[in-house]
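A lone chain, given as structure tokens: the form predicted on its own.
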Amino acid sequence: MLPARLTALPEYAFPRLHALLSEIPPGKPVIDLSIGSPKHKPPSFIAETLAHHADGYREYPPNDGTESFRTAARNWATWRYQLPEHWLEREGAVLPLNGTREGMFMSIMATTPEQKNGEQPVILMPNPFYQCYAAAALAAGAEPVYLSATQDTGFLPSLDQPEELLRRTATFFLCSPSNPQGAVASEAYWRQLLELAERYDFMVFADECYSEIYRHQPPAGVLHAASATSTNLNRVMAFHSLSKRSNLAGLRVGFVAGGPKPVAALKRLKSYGGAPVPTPSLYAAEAAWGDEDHVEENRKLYKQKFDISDRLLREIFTSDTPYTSPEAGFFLWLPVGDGEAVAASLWRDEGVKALPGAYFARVDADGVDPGKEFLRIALVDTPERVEEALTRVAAHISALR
């Protein structure tokens, strides 16, 4: 018999998509825009760095990584978020991760108390959400509470929540830039969230894996807001990844920066049930965090694809179902009426694979599924392939209206 905490897990998006499409033949040559797996080239120096340090594969790597990696991560975060010099060294800690999914899941396990103010703890998260958040909450014995992030709330969860809920809250997950909507939390939003965390004694987990793919201004981040407001950094864990920033999803290296107490708790748990990052990968990641040229080129490619999207899709939507051009990240969040039905017909007629928005969401307290009417499209392929796919998408949606 499987434990209830496992059977209560949200069904994962990609098996659901496979079940939806498996009996439907694609109508045209396939273009898969369902998975956020980057197809741009990784930096050229990565292979050379891995080869140079290949002897490191014969040894068990240190659980907290190398000092040079931690220094590179601190230096990048300090530069990127305009932190006071040496602030992260004085106030916080950095730990390498085998990708941020591992880090976020295990951090919830390491930091969630059995009770909060005498009741079952709550993990707040945006709705739609990255399914790791809910799985971690359930595994830790907490109640996941889904805060709908819709056009009315700027595609970010409202911070105006009942006091009885905030008193039970152990952690608030926020993804900014958001997956799937591409919304960005402002400095003011981060500050308000941190003020709530101080008032109601909960943690803020900032999933900032899309922070380096933006169109205009670098997105604000939780670390800057924490340093500017003198927030106790032990309330904060910021998760960063090379997967999107550097097209290194297969390297599986990220890091968490936050207060020394939660980072130490995560490190302790990882020593029992986690896997340290291989030393050659740490050196490759160190080189990637130290180079911004390839990141700028990556951003240019995504900007080109967002411009293609604006040109092809903006005019086919109406004021009732508006097209929202994302601020950052690499997803489109398209209001199509019935996301699952359109995903099936788009595959059948056009050979384009996209994800129904309902696969990322849960019905909220008002009985509404904020993802049901949407389709998520990942702009991860080449500009030419994306233009071909979006031309088909535009024609298909126009024909349905």
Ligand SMILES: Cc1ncc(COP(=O)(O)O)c(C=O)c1O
The other form holds:
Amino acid sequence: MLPARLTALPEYAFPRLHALLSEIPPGKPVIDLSIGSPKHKPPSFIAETLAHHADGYREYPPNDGTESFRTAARNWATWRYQLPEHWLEREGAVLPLNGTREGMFMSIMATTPEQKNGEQPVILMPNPFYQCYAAAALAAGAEPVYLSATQDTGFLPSLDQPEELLRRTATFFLCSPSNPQGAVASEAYWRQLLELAERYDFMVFADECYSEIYRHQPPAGVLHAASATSTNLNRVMAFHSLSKRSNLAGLRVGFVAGGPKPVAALKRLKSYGGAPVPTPSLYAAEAAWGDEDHVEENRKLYKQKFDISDRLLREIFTSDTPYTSPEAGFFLWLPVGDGEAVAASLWRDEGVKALPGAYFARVDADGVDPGKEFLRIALVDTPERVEEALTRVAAHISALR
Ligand SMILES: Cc1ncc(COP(=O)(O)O)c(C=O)c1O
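Let's see the other form, the form predicted in complex with the ligand, since the form predicted on its own is already up.
In what comes next, the whole complex appears, and the chain from above leads the way.
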């Protein structure tokens, strides 16, 4: 027997896409823009650092990492979010993660109570969303509630939610910069969310794994908002990753920074059922968080591709369903009518693989699927291949009109 609450999860996006396209031959040489797996080069010092510390593979790594890793993570967060000196050390805690996906999943398991105000707890999340959030909520016995993040709400979930829902809320997931829309929460938005968390006694899980891939200003973050408002950090868990910042998705290193209580709860659960980050990876990650040059180079390449996208696609869309030039992240979120039908025809006619937006979304409380009309395109390939692919996308979408 399998648990119905998990078997009810829809098939993951990539097998779904495979099923959609597997019988259709691609019309042109294939360009795959479906998966958000980084393709730019990782920093050159990673291989050397891993080799230098290779002896560390012999031993079980410490569950909470090394002191030098935690210091590097704290120093980076303090610099990046302009936190008061030693604030994170005083008020909070950090813990290395095997990537933030596993970290967020386990953190929900570690922090979700059986009941909230006498009822089944709710985990709020944006819609569309990174699929880990819903699976974690269900695994923890909570009810996932999907808050549509559409053009009308600036592609972030509205914070104007019914009192009875907020009273049941255990955790609010916010992804900023958001996957898939590339929207960025302002400092004011974070502050409002923290205020709500305080009023209704829930936690804020900030998924900030795209925080370093931005076009203009560094995105605001939950840690700065928390330090500026003297929020009790036990309400906050901020998740950071090297996967996108440093093109190290395969290294599987992230960290969480947050209040001592939830971080201790996570650490405890991980000591029973988690895999600690290997020591050589901790040293490599420490070096990656200590260097901003490679991140700047990485951002430049993404900026170049966003400019290509603006040039090729802006004019194709109408004012009813406008093209939104993303502020951050590395995805395009294109309103194409029927995302699944267009993903299939784009593949059939142009050999371009992109993901239907519905694969990231759920039908919301109003019966609307906010992803259905969209296509998600990952700008991870070289600028030349992205230019070629988006030229084909532009031709295809224009021909459909
Ligand atoms: C929004 C979002 N959050 C979290 C992750 C997980 O990243 P990682 O586990 O590599 O840190 C991803 C990966 O694609 C993502 O898109």
